[in-house]
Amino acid sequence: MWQNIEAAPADSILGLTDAFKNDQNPQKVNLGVGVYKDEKSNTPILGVVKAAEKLLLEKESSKSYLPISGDPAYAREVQKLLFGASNEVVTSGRAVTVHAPGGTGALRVGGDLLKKFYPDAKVWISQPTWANHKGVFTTAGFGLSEYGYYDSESKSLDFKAMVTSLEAVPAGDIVLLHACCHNPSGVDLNAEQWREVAAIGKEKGWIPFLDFAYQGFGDGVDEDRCAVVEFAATGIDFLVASSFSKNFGLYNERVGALTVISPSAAEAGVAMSHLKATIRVIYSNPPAHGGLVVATILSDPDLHKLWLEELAAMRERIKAMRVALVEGLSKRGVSGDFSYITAQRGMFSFSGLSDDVVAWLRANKSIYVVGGGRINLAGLTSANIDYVCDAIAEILSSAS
């Protein structure tokens, strides 16, 4: 059967990681893959989630399906984490939301949706994007277009531009808007700019679509739905995939979800109903266990501040690899301004590295990093730094 068909290309992320797994230098670093890690360099499972789980195995009595759309209880908890407990949409009863195997399920499911009722729409991604974004979309059948986002000079989010193009887009195309944290380049919109374009999505008449990856990443859970909630005071019609493999460190529970805001609660409950049609014919059912994790974390209040306290610490230590990087490069004497790499949030930085630096450090030093030079900062350690910056100082004296 396969005989006469070529072998499909490996991920150009997690294809990176298993290069990683089989590289034998002791001195080898993961700069790559989006994951967490803590200073021993390993992706720790939460103390809040070891409780919650302790929890859940007193109690837990069957493993019979959850419902298409999940647990009531997980969805009630994501939309109270998404918008605020006392936003009008939370109390309105105008948004739905659906357990998703992941985010990046959540935006497979979106897209199956949206193609039922706008077949001939395009998708507007940003100018760069999270790789998987044009699979997941070009794979549920949509053609795809570009928006103004990054300027590779100065290094920081170019609104001009992205107002520009975001202006031109057609009612009925769909926007996919990143909430917080850009993936791959770390720079972000702020609350002016977020109320902006949601005004033009709403002159406009497009669809917003927000992915929603890394809530609590950036400054801090509430701070970091700043868009969400602007697209929220227009009352249009928009849709947000959420994930919690990041903040609740849950990567191979696959825990996301999908949430459809509507201007009525009669118009969401008419959303709802087409979610569970399209969920029925992909998974049926979501995977419980991570949900209920979830789910039981946010409804407790001594384990959702605990949470919080988790969280704030994995996010400042991720900020203090980014001023230890900065520091390092400037005190080795490396040319150039590399301060725009503090200014970032999240996880990830587009840190200037060419393609041709990126394949000598992996070459040369077995630091492994996406190409385009998009870097985790969680993948840094105060074990590895000096290694890195030594590395990164090297090719670029030798190449200047």
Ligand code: LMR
Given for the second form:
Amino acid sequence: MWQNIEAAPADSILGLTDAFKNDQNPQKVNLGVGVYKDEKSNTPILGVVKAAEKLLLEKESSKSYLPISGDPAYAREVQKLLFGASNEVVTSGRAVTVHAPGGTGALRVGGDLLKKFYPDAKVWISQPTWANHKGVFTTAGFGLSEYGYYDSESKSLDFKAMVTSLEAVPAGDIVLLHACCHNPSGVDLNAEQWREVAAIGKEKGWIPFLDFAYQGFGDGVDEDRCAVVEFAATGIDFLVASSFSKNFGLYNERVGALTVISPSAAEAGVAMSHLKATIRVIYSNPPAHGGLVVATILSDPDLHKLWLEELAAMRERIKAMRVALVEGLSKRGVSGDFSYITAQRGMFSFSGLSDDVVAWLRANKSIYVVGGGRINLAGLTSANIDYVCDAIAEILSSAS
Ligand code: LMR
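What would the structure be for the form predicted together with this ligand, given that what you showed me was the form predicted on its own?
So here's everything in the complex, that chain up top.
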């Protein structure tokens, strides 16, 4: 069957992890995939997750199927976390949430749902965006266009270009937005800018689809929700794909959610019926464990508090690594202003390293960086930061 078929290329992010695992160099450093590492380069199970799993082990009494949309208690907790418990969207019932297998699963369910009703729509993605966005939405059958976002000269947001592009998006097209901690750039909008973008969406009639995979990794759980809150306030239809891979460290449990927000609870009910029909033919109903863990933690005040503390510790360690990287590079006399690294938010920095430098770092130093120069700051530790800074200084000074 496969004799005359060429092998597919390795995934640009997850393929790096495979290559990293096979690398025998004891000094190897993985700055590729967006996975949190602690000071010992481990991806730990959060203490609060262990505590919730212990409770579940004692009280879980059945492994029967979940409803197609997942556990209703999970959906309630997800909405409270996304919008804040007192947000009108949560209390009015005009949002419906399904448990999807990870953020990627939520994006794909959303893509399949939208394709049914907007077959000729285009999906607008930021320039740049997460590599997998392209694959998810083209596989769902959509054509893609790009909107302006990142200015590679100033290494910051090009808000003017973004507004200009979004004002020209036709009604009924879909605009994919990163709600916080933009992947790959780490460059975000502020609350005022989100309000402006939401107003453009309302005026022009395009469909906002927010990818919200890093809540809590920017400034905090409450601060990071400003994009979804601004869109909720417009009263228009929109979608949110969210993930608990990063903020609960539940990567391999595939726990995410798709939330569809409508102008009224009656419309939201119709949306839910189509969500169920969409999911039934893909994976039927979601895996339970990760969702049970998240719902257990979010609904228990003590566990919730402990989770916020552990999340803050992850966020602060990443911020400390941003500072250490900037200091390490300037200490080694690497020319250039690297202050943009500390201004960026979330797990990633768009380092500005060229693809040649990225290839050199991998071939000569076993340092793995995603093509385009995206660095996962969480892969840096006080044990490897000098090695990484020395390597970057070596290649950049030889190139200059
Ligand atoms: C990343 O961007 O590295 C993560 O979101 C993991 C993935 O699935 O690509």
